[in-house]
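Next up is one chain by itself, shown in structure tokens, the form predicted alone.
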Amino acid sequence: MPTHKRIDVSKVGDVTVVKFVDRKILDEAGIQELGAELFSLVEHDNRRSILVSFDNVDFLSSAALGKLITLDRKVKSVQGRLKMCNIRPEILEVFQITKLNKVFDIRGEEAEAISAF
């Protein structure tokens, strides 16, 4: 099992529950290698059914939705499905602004998100 740094990664039964390590995801390079680790999840690590959690996060830049983005058509290329929970009501609204909300299967707390897939 590879080390991460951006993110923590456990396993609920078949679904890959990955959470953010950082509460602000702002800086380029933390991006790059965040969006480094969640890649290999799918890439690597075969993972078909993965659940970010944004428990810890407060602030997301947008090129942080982009490793998101990339990250969701990499599941969906695997036949796989990307879930998401635990969203901060002021980032939820970041994601309805880009209408992000309608590409991703946005659920409110974790049991919940798990019991969908």
The other form holds:
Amino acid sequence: MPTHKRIDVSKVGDVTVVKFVDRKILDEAGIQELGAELFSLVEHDNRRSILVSFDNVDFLSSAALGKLITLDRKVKSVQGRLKMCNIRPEILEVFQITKLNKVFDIRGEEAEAISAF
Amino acid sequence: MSDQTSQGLWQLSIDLPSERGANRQVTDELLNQLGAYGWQPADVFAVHLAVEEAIVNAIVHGNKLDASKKVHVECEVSADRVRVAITDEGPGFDPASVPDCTAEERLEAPSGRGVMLMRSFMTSIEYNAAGNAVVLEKVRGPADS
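Moving on from the form predicted alone, please list the structure of the form predicted together with the partner chain.
Expanding to the full complex; the earlier chain stays at the top.
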């Protein structure tokens, strides 16, 4: 089982649930590590149903958005499914302004998101 | 760093080195001041996002992490207005040349959203003619004043 510094990973049925360790995702080095850990779920652990929960997250920068977009691409390229949930209103607004809400499958609560897989 | 409060206005002027994370202290202090002046969490988030994007752009894209160059930051906070001016020592850029990140073909590009987020979350943002200085302003809305 790989050790993660930036994410907590658990399983609910077939769904891999990912939570962020940091409340503020803005440090460049941390974002690089975060990206590597997220991508390894798909590329090395062969996870195909991934739910990213933002319930610990107060802030994220546009650099972090880039990692989520790349994760979404990687999951789609292996016919997997990525969903996101528990996003606070200000971060949801970031997704709406950038129209990433049309790219990502964004759900409300974790239970609702898991039942949608 | 110089930092003073007079007549309901907090002001700060600082030169930052061109290294990643150099803005952490000034950003934290700015957010503390917004809280002290009674700004609501949604507005604090908005200012945080815009200032973070602008200073990182100045350090990384403006000064290109050149240790011989500084990023000059001036902040003013009052109960109803925040103004942050950020100047780098790079050649500048044309903000109008930044492609629309919400265009269909750019939606999944991994970068290029910072300027749009600054414009959306602040009341105004203005670049100088050279494109190496930006002034961000947010006026507190009547709903939460």
